[in-house]
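This document opens with one chain alone, in structure tokens, the form predicted alone.
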Amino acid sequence: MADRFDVLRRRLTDGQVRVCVVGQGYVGLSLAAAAAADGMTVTGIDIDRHRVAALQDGRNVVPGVDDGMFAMAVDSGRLAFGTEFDSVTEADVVVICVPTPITDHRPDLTAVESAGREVGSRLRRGRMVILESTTYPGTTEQVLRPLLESGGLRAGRDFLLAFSPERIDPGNTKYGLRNTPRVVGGTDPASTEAATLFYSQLVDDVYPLSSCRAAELAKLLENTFRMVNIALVNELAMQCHEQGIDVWEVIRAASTKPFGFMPFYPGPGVGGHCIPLDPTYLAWQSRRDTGRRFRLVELAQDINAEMPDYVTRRIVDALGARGVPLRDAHVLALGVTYKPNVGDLRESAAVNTLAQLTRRGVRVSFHDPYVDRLDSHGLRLRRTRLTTKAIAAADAVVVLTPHDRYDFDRVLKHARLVFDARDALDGTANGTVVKL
């Protein structure tokens, strides 16, 4: 039985493997580009025809994907794109990187199921399928595997199946795909071994686990850990404000301890594709499979969900303290993406905060070097030019996402009032800065 996969192992070892990556979001495209740049022949599949057309033209239209890596992959001639799944039949390795959103507080695996059916109908013997989409433990074996086996092939006997969660952090210049360790878990030892061999071509360190379920849960733990600790400092920020203590000073002080502490920082809430969503998988599965609430996770979610409203109230209070009526107030927001130095608006707490200010009658405008316009949460806004005049004209400049491109010294010099939700400015410089 092991001999059936000898060709696959040989191709994985010499790097001449043919790869099909299903889903060309920032996860799938980053993987496809890295594999092609490393010498593999890669086809990226996506159902978004406009995205595929742009990628075929050599235009990187996916936020979070490294431009240099993308250009290198395109120039190599080893990276192609399409909307059809025909390339699955020739691929040695098929990697599924499709969205797994939350719909009505439940995991939505529609895209995984659709990809599984398409791949399963074209899968051939001796190949390997890897799921990278974040999901709850059991998805690879209980949801994806039956779809892949619907054509008559069997996992472990005819093809290999594994799960390896993505660990890409958009905007992180220190840790990329190559130097971020990978965890891998297969449905059987042969699958784990082959998946480990595949990622070893692309990643410096690969950590094999005993099962797909362990790898699936490891991903949820990573992001639940962050979400819970962000909730802790968010609640601490509220407590510190009531007690007249600078929460940022407290965090900096605690960070001087060289062991037993890791700093997290408060803000208008959590955003992006992982932290607001992944813990929901964990809480949902706990309720479904055990009937038990994952109480810490649910409480942390509630605290983080409260933050846009809390930041809105603090901004309103700061305006009121300076005698500015809400009906006359103009707030200029700096940064609306979910984190600094990326163009991703998914689940952005900054956008939520602006929407709440608008509902209170405040006139809002925004600047973000990565976003041309906002068209969500009832907002219809075009980016404002960040001129000295614009800064000085606002009743308050609100720092929600502190991109590196911002000259905060200029903001501090010309703004009447700054509400700093991210500790981006020196609050001791003068009396114009109000900190979260």
Ligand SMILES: NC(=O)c1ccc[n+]([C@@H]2O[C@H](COP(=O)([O-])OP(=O)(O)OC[C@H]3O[C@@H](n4cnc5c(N)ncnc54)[C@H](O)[C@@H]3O)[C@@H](O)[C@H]2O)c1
Second form
Amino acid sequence: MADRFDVLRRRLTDGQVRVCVVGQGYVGLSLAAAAAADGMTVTGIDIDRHRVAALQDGRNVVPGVDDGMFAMAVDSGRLAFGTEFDSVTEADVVVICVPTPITDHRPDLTAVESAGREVGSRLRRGRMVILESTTYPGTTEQVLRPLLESGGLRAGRDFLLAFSPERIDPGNTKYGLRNTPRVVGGTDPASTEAATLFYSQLVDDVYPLSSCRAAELAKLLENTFRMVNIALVNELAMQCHEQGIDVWEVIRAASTKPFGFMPFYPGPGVGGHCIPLDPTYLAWQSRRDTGRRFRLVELAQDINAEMPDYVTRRIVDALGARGVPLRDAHVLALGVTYKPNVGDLRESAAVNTLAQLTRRGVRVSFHDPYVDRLDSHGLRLRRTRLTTKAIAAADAVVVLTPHDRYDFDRVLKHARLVFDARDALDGTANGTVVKL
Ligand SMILES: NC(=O)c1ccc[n+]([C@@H]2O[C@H](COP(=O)([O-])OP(=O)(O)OC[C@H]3O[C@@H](n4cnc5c(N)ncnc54)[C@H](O)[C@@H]3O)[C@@H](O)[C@H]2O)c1
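Form predicted alone done; form predicted together with the named molecule now:
Complete assembly follows, chain above in first position.
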């Protein structure tokens, strides 16, 4: 039966679809570039005029966004950028990819609300809006929907509305936008179906769900699962140290089980802007809506938050065991980003660890192939050149983020002491290496 969404469905399948992506960060620009490269006509909207000016200039200024995909999209002439929301009136599909940070220990949906208001005042009948920002269950229905309906249109009747979380893993060379399955949940079956059709052009596998809330919660489960399991091995690492057991050996052994176990690894804590933050969305919403604490999340957050301090103490102990007084100690840290092979410093537990070492009077320097300088947590440091002399001069070389580019054999050969927080070096050769 024909309805007012027929044109949308037809455009989604015949490649004529016009898309607006609101928020041109890592998530939004990656999607906009992929959609344009795939033949869709795309406008990327962002309130950051410097970012938009650079993108209009053909410069990919968003770290992590695939240069090849960006160039292909720009060269196709199908990708434009702007700070104004006017193009929403022409778009068949509007995808919202704005930040959802934590402010004052609670979810901050200011950007979603502001984008919702802008889109709502320009939305036309027969179109579709999709939210991709990570958020708690109920956001699409209870927060975004009323803003989109403020102009008089109704979701389901006049426009379609869905949630589809971005799952992209920065730095992952195996899984990108196309081969990472998508989950999609709409406010009604027609929305789920149309959103599934949209993503099917860009992603190999799309997995439709019964509601927006289920899709919102699926994303929080994925990241909470990771955060809780990291807390488990972090606590295990502390217990193992007390008992003289090598935690890395234990994890390697457990990993030989071909079913029912998935390895996670300890370290100075969790970082990035997803894994430490998203569980707070879950815990906050569950406390608000059910009155129940999400105890496991809170406990895991406490354990992970303890890790920079714990790693600092272990480094200090290792220096003390070699008779190096703290006030004279010089530590060279390798890797300061939140995870290997990316340049992202957000919520980096490695930086937190360096700050704690400094507070204890240790002189710190750092090397990271992706970071020129550190200017946060009271640290003001320029990257040190990773020469043999620099390695040999440090009282301890501390491996915090093991980027693939590091030659750890060279580190092992020249360092006086290595504190390896990430199991980057083989064994505990000649007593030089102390492992977390
Ligand atoms: N980066 C990731 O790896 C990742 C992965 C999965 C999910 N997410 C989620 O996706 C969302 C976006 O993340 P990101 O990493 O792209 O964020 P980001 O901070 O890199 O970029 C967000 C962009 O949105 C713009 N913006 C802010 N408010 C706006 C508004 N009202 N209108 C238009 N533009 C606005 C900002 O200027 C910025 O350019 C977040 O909810 C995040 O949690 C991120």
